[in-house]
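Single chain ahead, by itself, as structure tokens, in the form predicted alone.
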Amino acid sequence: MQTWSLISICVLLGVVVRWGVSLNSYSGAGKPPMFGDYEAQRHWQEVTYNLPIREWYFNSTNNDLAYWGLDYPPLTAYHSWLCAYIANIINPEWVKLHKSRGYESPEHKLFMRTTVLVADLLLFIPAVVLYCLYLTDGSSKKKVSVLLCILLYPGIILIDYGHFQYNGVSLGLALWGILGLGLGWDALGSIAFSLALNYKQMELYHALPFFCYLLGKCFKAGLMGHGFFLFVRIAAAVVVTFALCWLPFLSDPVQALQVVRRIFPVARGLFEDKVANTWCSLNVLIKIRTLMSSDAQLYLSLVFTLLAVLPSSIRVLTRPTFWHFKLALVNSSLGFFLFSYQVHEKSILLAALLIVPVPLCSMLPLLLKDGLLVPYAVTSTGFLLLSIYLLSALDHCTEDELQLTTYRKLFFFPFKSDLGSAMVGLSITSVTLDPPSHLPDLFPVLVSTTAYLLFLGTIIHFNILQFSGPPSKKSQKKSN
């Protein structure tokens, strides 16, 4: 009873912090003609509500794809339609075709913020609660501490309730998938993760570990016996889920291909603003953007992404334990973030799903642009103090559990600590000083490059951890 009381307090505190951040500005507020992600989500509601499904992903006089054209999978479009249906009941002006472009009002902001909170209450928060209760080792107090840290992680809160997106939906569905696999409900977990993929294509960052873990379980159970029936059950669950999500587009191959083109816009090029990944950091020294063609950049990114994510995923294929699966999820998401194509800074949230202390300093330029300095400073400081108090590294795990004594002491933690201090210094400098007139992007480039080194150290750490030997008995308690 006491545990559930503490859980209720944690959830309430998480909701209060979320709503407090939502009172601040959002992406593109009062900045025509394109505004920002807030307007993108509103515009998708306008398009999906007023146009037939066959026109959602096509350019037309009623659907200018150059103005925040829909470029997420079908489940996002259906969610936008549902939000638009409710919006139209409250105030039709919010989703009126053409005339609602750039619509802003306190009432509409309240509605949009509420849709994010409702999605979190239905998907993300319940998944976090159950994950911490059933798949986190330790005492009840430690589980509650982990729950509180996940719910108060500033990255997701600032992006969804400040900048404005619905990352809680895709991350929540992915976490339901992880929860299903961790509890042995492989088909249900596969359905949940398939829904996550059909909501946001960036969940591909997690897809390879899911595939390898489930295939490894089938191999381990024997493909001539129980493993075969498990494989058929999982395959059927995935195929049916995808078929239902894509059903309106499957009758016409042109429709389906257009959706695929929209959600994988390779023509946009390798770079997406100043991101803390390999290519943006390397481009400071070697001008990849000008030295290589777009096709060459694509192939280069593909090769390095595979090199970064395959070792960890093959490891979980050959050793399909839940412990290896969780580490593979971390390594895969970081590998995609560091080396893949068209990476946005917000994609680091995919790695933060399982390693919450992922620094969000790399998103500082984006948050400053959105006018979110105060909520960034308050939530980050509060989260840092809370993490130090509740989840110190020595209390959270032992050297025996990590199997990484030498690397921890000589490499990872000093590396992380020095770069962490540098990130804090750069953050303060970015806010308090103006860059030289001839180097207007100096601070964003320094922030992204320093964060890149920090993320690179993190993926090396977790790969070493995964390959350093079998976990202790305590770590295996939740393995399948």
Contents of the next structure:
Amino acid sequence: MQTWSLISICVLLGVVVRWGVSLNSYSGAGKPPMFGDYEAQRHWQEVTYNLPIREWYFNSTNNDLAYWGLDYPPLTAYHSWLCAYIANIINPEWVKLHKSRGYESPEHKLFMRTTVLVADLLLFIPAVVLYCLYLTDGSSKKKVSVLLCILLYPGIILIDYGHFQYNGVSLGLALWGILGLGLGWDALGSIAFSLALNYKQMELYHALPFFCYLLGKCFKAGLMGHGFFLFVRIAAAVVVTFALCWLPFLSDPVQALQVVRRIFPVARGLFEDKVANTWCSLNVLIKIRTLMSSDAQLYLSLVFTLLAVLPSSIRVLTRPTFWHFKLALVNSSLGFFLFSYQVHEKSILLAALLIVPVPLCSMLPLLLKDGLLVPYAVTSTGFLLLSIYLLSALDHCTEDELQLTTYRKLFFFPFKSDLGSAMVGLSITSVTLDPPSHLPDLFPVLVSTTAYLLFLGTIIHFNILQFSGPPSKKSQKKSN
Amino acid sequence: MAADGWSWFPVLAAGVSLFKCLFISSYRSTDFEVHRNWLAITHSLPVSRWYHENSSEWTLDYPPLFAWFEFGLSHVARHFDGDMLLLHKQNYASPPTVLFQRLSVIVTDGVFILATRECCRCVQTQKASQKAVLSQPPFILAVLLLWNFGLFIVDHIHFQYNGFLFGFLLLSVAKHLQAQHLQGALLFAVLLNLKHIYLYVAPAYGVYLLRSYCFTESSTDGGIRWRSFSLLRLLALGSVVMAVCGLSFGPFIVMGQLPQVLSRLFPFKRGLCHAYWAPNAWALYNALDKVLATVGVRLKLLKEAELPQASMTGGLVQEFQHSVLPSVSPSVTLVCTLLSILPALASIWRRPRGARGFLRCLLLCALGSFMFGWHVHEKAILIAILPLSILAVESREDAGIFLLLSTTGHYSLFPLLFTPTELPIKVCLMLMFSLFSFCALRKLHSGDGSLLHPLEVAYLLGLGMVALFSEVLFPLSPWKQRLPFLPLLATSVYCSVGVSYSFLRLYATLLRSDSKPKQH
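Okay, that is the form predicted alone; can I get the form predicted together with the partner chain now?
In what comes next, the whole complex appears, and the chain from above leads the way.
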């Protein structure tokens, strides 16, 4: 069958699966007074539509920051404004100032889910299709398989269409950035990534590899010649993009500072909730949150994060090839996730963009809270089945055999190892059994800790991989 | 890839089963309550009351074997939510109830999966073994059956047990294709006692089994050899059918309730057409009647006050009186149906072309009954589309007919899901299935020319226009209040044209192969 028809079918399947998941419950459904992320997004639409820009990030009688105050960069705010504009046309009740708090209705749910789908269709899905077509090597069958696997990756579907978020926008923009860089359009790629950064500050996890790769490229092209012009072009593109996004806030330094304070909340502790990173896991043994002062916690996480991400980033600086860049992305995002400050479980999606289904299990406690057990079970099982089948089917292709064996090792390493089975076992028990009463958080903590160990293993593995160099001459390694 | 065997089949089957689970919380039609009510009836009441119970409007109107099936399910239902088995709990739909009912459909679809596997076994793999798995007939057939759009939305969203029932039909067909006729007959007898709508295709079974099974040999020119009649085989067939029917209806005959059961199974008080006209000949007839009436009123040939006020919307059942053309009664429809299938039956009696000829005759019986039957449901088009998939992967001409019939038939099911939430689902799934069927069949039968005539392509594009109009433009237009039935009317009439055309083309293939006898 022709490639275009296979791709269309994959995309349509991806869309239907997303919509199927969206039929289920969302974060905070029917749970006053705070509700959840769904209400947060709706509230941002209310705030951005009804208030002038200078009041968006400030506490006031009209804008209570304690009730889901804006804590993403300006592009999210503009997106919310756009959605609110359309919402107001359809039904003004949805975004009425103050009165629409906690508004829930089937029509509103349909509207909100549609906004997520539209954003995905415009940004994320085209990026994935182009990425698989142009930056994946192998037969067209392999490309389509990779496309199918990425599109059906349960993590992003469950978070965006179940829990409710717009990760598709930031990940999509980041992917456009990667696409630009992979195709040699550095300036355009930088613009796309800058937009991604201005949508969600979590994209900083990917920023270091981007910076190092581009800087390395400039150095390689010679700082006195082409390299210099390249550097200027990229720098100009980035600066202009940032300026345009922050334009309304640049008139007054107080404004800009407040936005920064909102998007980087250093007042909170080292971690919140049960996340599969170092500090949360360490807390099980040593009560680090209470032992150290909040400033000390900040410095500790900064030091360790840098230690985790600098090696691979420096490597990509010295060897600026696309292969190194991809691996650096993985290592950097994993490093940030594992060691950084105030990490949320959804941040793992960034690392997962390119690899590993393990992050899924670590999100289980969050998804259970939202009543998304069935979609979780269905999409994870389906994804697992599909990936295993496609991988074994693709193994029959003789080309890129060397890559495929590492590819398979990578995939099965977390699963065939005992930790992998422990994860699955834990997921099942956390759903079926009740924890003992003196340890109410037993299962979420166990799940996070096991996931943490797996992630640790993964980041070590990938660092080794990056430093041992690409497998054979021209063929780039696709890690998925 | 021959060494690979059938490793793709479990993936396809598991994939589609998991996919079905995603739609557990989607829209459910009243059929959900119907089946819940039947669970309650069979669980709470003794057998003697099953066909008399009418405290709810959803009375038991399937044959006894299905009632026993519901009885079996009700024992599993007890572990999910015992309250659903209480008779007075009308429209009860707690989350465990929904989960149980949906899962029961998904699990009983196992019969359909089994049947698909058997059918794929009967379809020949093409010789060129280097061909990718995606281009092999068994794979294409498996996708066309397992991921059939119509079956999916009727079973897993609208809510019915068609997968389970079609599993029996396709398994029976597969057995006949494998020359195991007694098993095929047994399966069909069971199917008839599960849902009597399959009486539509019973004549095909009857004539085929009599001609090709009871008469063990044919003469050299394919004609009948009367001497080869095997009484033993006839008796075997008869006893199998009798045994199944006896098991099913026996208890009710003993209790003297047979007339009551039959009156439940064949409620002829309903109208000629459902509220939404199935795209058959009567839809065209009704439309013509309406057009003539409107024209007549405009030309002052008729007085508007004299016309019977028949509303086309609302209500599940209605009588339909025609204004200009003569009204149609049940007996007229029966005669028309018989007339339409007689040539097909005669053809396989005179010159049977083996099991594939039987399959073609079965299709024609299904389509003929669909075209001219009384109170036909649009879902009945699936009885024609699913078996046609088998022929489509083997013959070029049938592939062309399949593309036209399946696209038209599937689109005619769109009005079943009328909620805005389900719109992306039905559009994307329809596009997926159509895209796959077109591309895969085209690749499979790559020869000279395309599978579809330009006029047929134009018709299908027109279908897209109708879809755009009905789903997008009309709801946003000012006529929505005044003429609410317009999209339904348009869909019905437009699809009838396609279905009628496919019916005629299928007939042509049968009669053409009749005139020049060829090996099956």
